[in-house]
Every structure is written in structure tokens, then in C-alpha cells.
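Take a look at this one chain, the form predicted on its own, written out in C-alpha cells.
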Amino acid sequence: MRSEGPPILELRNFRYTYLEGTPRASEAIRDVSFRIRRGERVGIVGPTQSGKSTVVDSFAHLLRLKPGQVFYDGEDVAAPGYDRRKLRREVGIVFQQPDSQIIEDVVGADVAFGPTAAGLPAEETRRRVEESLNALGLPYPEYRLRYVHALSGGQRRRVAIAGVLAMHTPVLVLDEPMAGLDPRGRRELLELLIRLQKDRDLTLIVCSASLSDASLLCDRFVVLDEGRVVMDGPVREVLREADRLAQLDITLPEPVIGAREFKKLFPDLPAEILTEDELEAELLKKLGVA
């Protein structure tokens, strides 16, 4: 993780109402600050209701914003004359449902269909399509021409992915990835993820309500509650408010939840355990066995 140099993103006191105006109005974000640096992992993390949605949304100005409150690269995404298409093709989001992001019934077609669209050459998208395909675990020669309808949740899901991946945008957004997946999909998509994020530099955002699979693949947790900043930190700084973490009704990560049971036993346990191998390194210290 990188801590120096501007920000990539950024937002300002950002707030948003839907429907504002209206007798519907809904306040969704009441007043957000925060940075993310290029090549960050950051999870957005928080409960239903919370504004998660909402920020990740409005990465990529697909929101009505205002000026002044959302910035990439140091730019004004709000302002005018601001090239929100440009934006679009260096901020990638893949959504929670990948079928709604799935625009072509053939695999190969639809992971095209972004460098087509931005006017790349033939050749150059078929290399991209290949590229995108292999790093996802989907290779091309067996995929390329399979029906999208036919794949399984989590197939589909990396090929959303990899229609991304093929825009070489720096900056990708994933609204929660391990939703529907099985153990072993997780487990597989997880380690694809953290591997794609070292091997291209990625900034990574993860939005999640659970800490689950976001504590391993991200290095800072924003966490959001009713539409405002309650925690901003480092993974393991975060975790040690683990019980204040469960009172927003957000979900612990399993060594983290068998931490808090064995704090009756040992009170002096450490909080802030990631995985099942530092949990059992714990408890067997305090038995001096270690």
C-alpha cells in the first residue's frame, strides 16, 4: 500500500439526497470525507442503509452530483465540461448482480464489448479479451465462445470482472464480490483478486457489509453508518472495535467472532486476528504451549 502522493479519489463533505426536492426526498450521505491514494486496498464497509451504494456510485459520477464534493486525480468530477466518459474508462465497477452488467449472450463478445466501444483496435481487443479471461481462471480457447447463460453465478461473475479487467482501468470497484458464492468460489476469487491486484497495480475498493473476505483482500476499512464516516483506519486498528462493529450490525470476520468468545477465557486477547492460523497461535500462547 501506497501512503504517499495525491489522492486518486476523493471526497469532499460529499452529501447526497434522493429525489431531493421532492416529498420523497431520502438523505443517503450527510456529510463524507475521505482519501484513497493510488494502489490502496480500501473496504467500504458498513450496514444496510448505510451509503455505501452511494459512494461507490458516485466513483463514477453516476450520480447527479454537485461541484466540488467527488474528485479523481485531483479534478472536479461535477465540473463542467468534465469528460465523465474518460472517467468511466479509468474507474471500473462491478456490481453486486453481475447479470446486470452482462450486455452480450457470448462470454468473449460482452468482455469485448467495453475496448470496442472505446474505439480499440481488433487486435488489440482480442488480446485484451484473452488477457482478461486467462487472469480470471476462465480460459480463452474454452470459454471465448461459451454462452454467458450457461455459465454458473460464479462464472458470470468473473466475467463482469474481466469486462472491466479488458478497459485496463486503474482504479477497480467491486460492490460486494462474494455474494451467492460458494467456499470454494471465494476462496478461488479471493486469491484471484489478490493476485490481480499486485500483478497490475490496482487501486482496489471493496464494498461489503461483511469483514469477512474484505478483511483479507483490503489494508484500510472506511466504515459508514447512516450516511456518515464512523471508522477510518488500518484493518487490525479497525478490528480492535470489534464490538462496536457488531453494534452497527456488520459482519465479523470468523477468527474475529471466536476471538471475541475466547476473550471470557483470556481477556487480554488480541481483537485484531485476521485468520483461523493467528487465532490458534494466540490461544496456544496464552495455554504456553507457544
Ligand code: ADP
Second form
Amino acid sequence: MRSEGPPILELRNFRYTYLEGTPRASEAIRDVSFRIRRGERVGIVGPTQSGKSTVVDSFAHLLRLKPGQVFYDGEDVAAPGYDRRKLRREVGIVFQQPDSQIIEDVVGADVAFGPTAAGLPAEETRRRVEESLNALGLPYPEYRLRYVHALSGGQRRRVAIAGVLAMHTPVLVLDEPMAGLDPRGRRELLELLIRLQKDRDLTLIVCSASLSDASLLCDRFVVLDEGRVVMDGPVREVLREADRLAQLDITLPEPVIGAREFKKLFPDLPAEILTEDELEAELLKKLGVA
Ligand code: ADP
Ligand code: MG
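For comparison with the form predicted on its own, please write out the form predicted together with this ligand.
Complete assembly follows, chain above in first position.
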């Protein structure tokens, strides 16, 4: 994790109310501030309705933003005259509802949509479509001519992710990417994201209500509750507060759940355990075997 240098993304006392000024107004974000630096892998975690997707939508400039709250690469994205094309070129977002971002009927054409719109030559576009589909476990020769609406929900999610990957953006934002995937699909996507982050030196932002996958993918957690940041720190530091996280209705990683059970027997067992292997090693220590 690198944390020097100016932030690539920053929210400064961000507040957002849907349908502001109407009887149906809903205050989604009460006060959220954080800075994300290049190359960081940040999990934005919190229970449902805590404001994760609204934060993501602010990066996409989908909301009517007030100036002075959302900054990309040092620039206020809501300032008059801000060039939004830069944001679109550099921040790839996979939304929570992937169907909303599938544009074409045919898989290959859909994944090609972004690169084509960005003006890339046909040959480079084809190469990226092939690479992205293969990376997501949808082999190009087999899937490029398939109809999107004939695919399963998990496959459509992967098509949506492939379409964003094909843009080669330096920042990748995924809103609940594991939802609707079976265990094998989750494992494959997790491995792919870890590999991509290394190969492409990505800045990665992952929203999730479950810490299982996010704790293996991220270095840092920003925890939201009711539109506020309630914790922000390195993954292990945040996991140390397992009780508080459980109270917030955030799903803990399996090894942390295991550690909490064993804590009844060994009260000084650490809570910030990321893998089954670590849990086993700690237990062996406690039993005096290791
Ligand atoms: P999360 O992604 O953590 O589940 P959201 O950002 O989707 O949280 O929602 C935060 C709050 O904003 C919730 O209370 C939700 O009901 C409200 N909200 C989200 N989208 C809309 C919308 N389009 N119109 C009105 N209220 C919304
Ligand atoms: Mg959401």
C-alpha cells in the first residue's frame, strides 16, 4: 500500500439528500470525508442503506452535486466548467445493478462499447474485448456472439465488469461485485481482481456489506453507517473491532467469526484474523502445540 502523494479521490464533508426540498426527501449521506491515494485498495463497507452506492454515484457524477465536496485528482468535479470526460476516462465503475450498464444485445459488442466510444482503433478494441472476457472466465470465442439476455445473472455481471475492465481505467470501483455470484464465481472474481490490481497498478474501491471478500482484497476499510464514516483504517485495525462491526450488521469474515467463538475459551485471542490458516496458528499457540 502506498499512501504518499496527493489523493486521487477525495470526499470533503459530503452530504446528499435525495429528492431534496420535497416531502419525500431522504438524507442519504450526512457527513462523509475520506481521501483515497493512488494504488490504494479501499473497501467501503457498511450495512444496507448506509450510503455506499450513493458515494459511488458521486464519483460517477450521477448526482446533482454541490461544489466543494467531491474532488478527483485535486479538482472539484462539481465546479463549473469541470471536464467530466476525464472522470469518465479514468474512473471505471461497475454499478450495483449491472444490467443498468449493459447497452448492447450481444456480449462482444457490449464489451466493445466503451473502447469504441473512446475512439480506440478496431484492432485494439477487439484485443481488449478478448482479454477482458477471457479474464472473467467468459472465453471470447464462445461468448462474443452470445445474447446478453440469454445469460444468467452472474454471467451478466461478469459481462458488465468486462466492459469496464476493457476501458483500462487507472481507478476501478465495484459496487457489491460478489452479489449474485456462486462460490466458484466469487473465488474466480476475487483472484482476478487481486491479479489485476498487481498487474495494472490499479486504485481499487470495493463496496460491500460483507467483509469476507473485501478483507482479502483491500488494505483499508472505510466503514459507513447511516450516511456517516464510523471507522476508517487498515483492515486489521478495523477487524479488531469485530463486536462493533457485528452490531452494525456487517457480515464478518469467516475466520473472524471463528475467532469470536474461540474467544469464549481463549479471551486474549486476537480478533483481526484474516484466514483460516492464521486462526489455526493462533489456536495452536494457545494450546501450547506451536
Ligand atoms: P447502500 O448502497 O449502502 O445500501 P444507498 O446509497 O443505496 O446505500 O442508500 C442510502 C440511503 O439513500 C437509503 O436510505 C436509501 O433509501 C436512500 N436512497 C438511495 N437511492 C435513492 C433514490 N434514488 N431515491 C431516494 N432515496 C434513495
Ligand atoms: Mg448499495
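Numbering follows the first chain given and starts at 1. Each form is matched to the other, and the largest set of C-alpha atoms that superpose within 1.5 Å is called the rigid core. Predicted, not measured: the structure shown is a model, and the values here were computed from it.
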property: Yes/no, P98 Cα shift of 2 Å or more between the two forms with rigid core fixed; result: yes
